Amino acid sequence: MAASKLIVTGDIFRPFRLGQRWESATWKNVRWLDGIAGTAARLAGWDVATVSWDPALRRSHGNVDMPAIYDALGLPLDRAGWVELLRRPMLPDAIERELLDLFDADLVVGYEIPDHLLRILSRAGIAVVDVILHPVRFLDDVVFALRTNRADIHALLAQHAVAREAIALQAGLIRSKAAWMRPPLPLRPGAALVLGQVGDDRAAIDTATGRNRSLADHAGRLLELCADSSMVLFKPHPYDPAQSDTGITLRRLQAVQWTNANFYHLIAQPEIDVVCALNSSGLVEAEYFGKAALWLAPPLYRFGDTAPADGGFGDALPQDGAWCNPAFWSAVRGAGPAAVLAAVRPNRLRRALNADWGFSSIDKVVA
């Protein structure tokens, strides 16, 4: 069988601010899943290339020239250039063919590929895959849900797709080890917790006003949770800069008692009810220890199980680790089988990632 071509890419429009210039803020995570996905694809017959804004590709890989992209649009190349080109219901045909051509390939596989890109891809043809991380971050390794535009591929998805009733185990678990660790502070039965957010983070970003969401825009609601619940606590994110939106109107509300202890320490006392935030993760994992979710802002991605129609994109499924093995992107390719030669091993995926947000000082406590 011929060498079908695959392309790995990422979110190739978001910048970064580095000292006084503007780089990808995506680079890392393009190289890292060629690491991963790429490599697998590699030892399954693929052609593999990665296509990213990142100049120091060489060879076959293709460097987006994005600078260039963001001064043709008119755009300043930094965060306010950014959302606006993420506000744009279509990019010009000019810089869509100029994508295209740097995308001619039987399959893309991308780290939480953009919209606009999605949509490009898409409309030509071009089966794609987006890796998305999971926001349940306290299984054996941080989970990556896959979803795709094609039948096929989803009905490979759903044989991988991590049970439900597997991450409940895993927080029945920890409440379990909880139950005899000193609570992290006193606290009152009905009590609620609030959590912050990085007001840079694309989940913020309100597409049709162009604002970053924060929790200032919902005081009102806030100053309700204070009067039904026996205390509320605020775990400010720890990249939030204190003189933020979200933590001026925090400090207001007086009744709010700020705490940094270990979230899964918190969320598995049963004295809270309620976990309220815009759309952290943190909510989803909260829904499994058996708390109320207050989301302020919707999610950004969906996850389920619905299939893709009608040149859409189905619903992100969790996946367990097929994905990283010669014989998951074979299966795609609908070749023969390969062989699984990565073997399970809990934090794999969590320590190549570099990212641990807080589990770590719990998963040494959890069996």
Given for the second form:
Amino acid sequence: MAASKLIVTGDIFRPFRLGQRWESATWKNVRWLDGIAGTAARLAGWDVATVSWDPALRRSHGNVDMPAIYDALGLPLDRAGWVELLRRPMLPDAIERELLDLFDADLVVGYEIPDHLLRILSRAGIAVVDVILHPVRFLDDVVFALRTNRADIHALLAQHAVAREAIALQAGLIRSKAAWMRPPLPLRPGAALVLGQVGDDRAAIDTATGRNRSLADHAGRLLELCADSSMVLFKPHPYDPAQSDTGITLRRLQAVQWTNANFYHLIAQPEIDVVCALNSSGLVEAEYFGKAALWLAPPLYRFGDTAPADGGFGDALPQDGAWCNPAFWSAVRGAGPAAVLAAVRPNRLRRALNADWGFSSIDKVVA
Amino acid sequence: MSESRWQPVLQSIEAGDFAAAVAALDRTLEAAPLDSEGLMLRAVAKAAQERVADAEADLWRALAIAPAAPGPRAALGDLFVRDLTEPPAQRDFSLGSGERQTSPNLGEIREDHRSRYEFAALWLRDALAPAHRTTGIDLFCGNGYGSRILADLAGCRMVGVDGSADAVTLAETAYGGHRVVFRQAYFPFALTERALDFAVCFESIEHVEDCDGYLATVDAAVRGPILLSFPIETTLPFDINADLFRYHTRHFTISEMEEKLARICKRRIAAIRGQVVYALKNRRLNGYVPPQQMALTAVKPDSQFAVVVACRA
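Form predicted in complex with the partner chain, following the form predicted on its own:
Whole complex next, starting from this chain.
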């Protein structure tokens, strides 16, 4: 069988300020995804390349000249320009053609691909697999959810979906461990936990208005939560500046108690009934611990099992480790079965991602 | 409070046009929901409209923003306790009178007192659904430790009432919070009818001359259970110990209390516990039993106190 072309990409539009300059916020994501999925696909016989805003890469890499694209759009290359780009319903034809030239492939696999790119690729008839970090971070490894615009690939994803029951069982194990631990702080029954988020997270952008959402937009709801709860804890995001709008608003609610306790340790406590946030992944996690989730903003992604239809994308399905194996990409290619080479090992992806989100703290041996 | 800012609202309130005041405050608070002064004023206007529950909600909201604000703290007391009586000058209301626990630390409150409130808190936590959305009154709350235990263990909001100004001052400092407020009031007073979810009256009814009137007042004020304790006459006879219980007016048998609750309150005893506190010699008090013997138990022949939960029949 001839090699099919697969391109690995990511959220190519997003800039990140580094000193006086702006660079891609996601070039590492693309390199990361290429290291795992790209390698597995190569072993499965795919001709793999990458596309991102990453001038350091050479050979089989297509560098996106994002400064030139922002310039052509008449947008500043900064965060405000990025938000404005996300808000635009369409990109000019010339830019879409320029992007399509870079994505000349049978399959594009991306790390949290932006909506514009999903639409452009799908309209061009290119198969897409979007790899999304799943909100549940407390399994033996971090989990990625994959969504696609192809029914046959969706069916393959469905075969490898992580069962909700498996997630619930792991939440039960964490609650079991927490039962032996000293409570992180004195709690009252009927307590609520509010989670902070960083303002520059994509999930925090309200594309309808172009504004960054923050908890400050929901001061009234937070006050009601205080009135409705025996106590309210606030766990600020570690990267949120002290003088952020969120911080200022939460400080105005003097009854709110701030905490830096481990998130999983907190939501394992029986006194906490409600977890509230804009659209933090912690809300999804909290539900597995039996807590009510109060969403102040809609979630960024739709997780479920709805298949793609009418050229659109299906729901994102949380996946077991199969997508890190050549066998998976061989099946996507419609080729014969390939060997499963990488054995499942706890924390493989977590370590590769170099991110923890508090899981290791609850997972460690303490005595 | 910056009066000039609120001049139009205050004028509406003074003119008795509470609807206009509430409407103006609704607009203000929609734009600035964390304005505790606005919430306080709206509560005043709503209270004047006899919208007690709405007024109460605004006052707790105000305290979530500014827990130490004296206005909402006092207003919550005023919302529930009215027609105050001047305390008699001859009674000793000082903290050192021997009638009250004086420690500002929960861990130093005597075991018999703590265990009554802990029983009450766990009973309320399980019986009220959900307890953290309820408001209770703690009558004769002393220095307030019990109100705090109820708030901590059941999650409920509490209004503590005591006749001693010194005790209430200590209570506010040591045990107050954004869900626990205290006010000084000497019985007889009136309580706003059916405004509270439950009442706790520990070590109180035996102090009151008109105990039937007291029960009727409490019963009318609460929608849910009344939890009360009393010394049991058969094991702690009042006549024999009257000199040692100088502020008590009488003790009760369990059947007497059962009859009063049924007749005056149309309530039945839903749960009852017994407690031993004192060492006795010839039926007279002779010191305390060790703290570990003060735990609440089933009612036994030697129980000296009963703690009962009275629910509407």
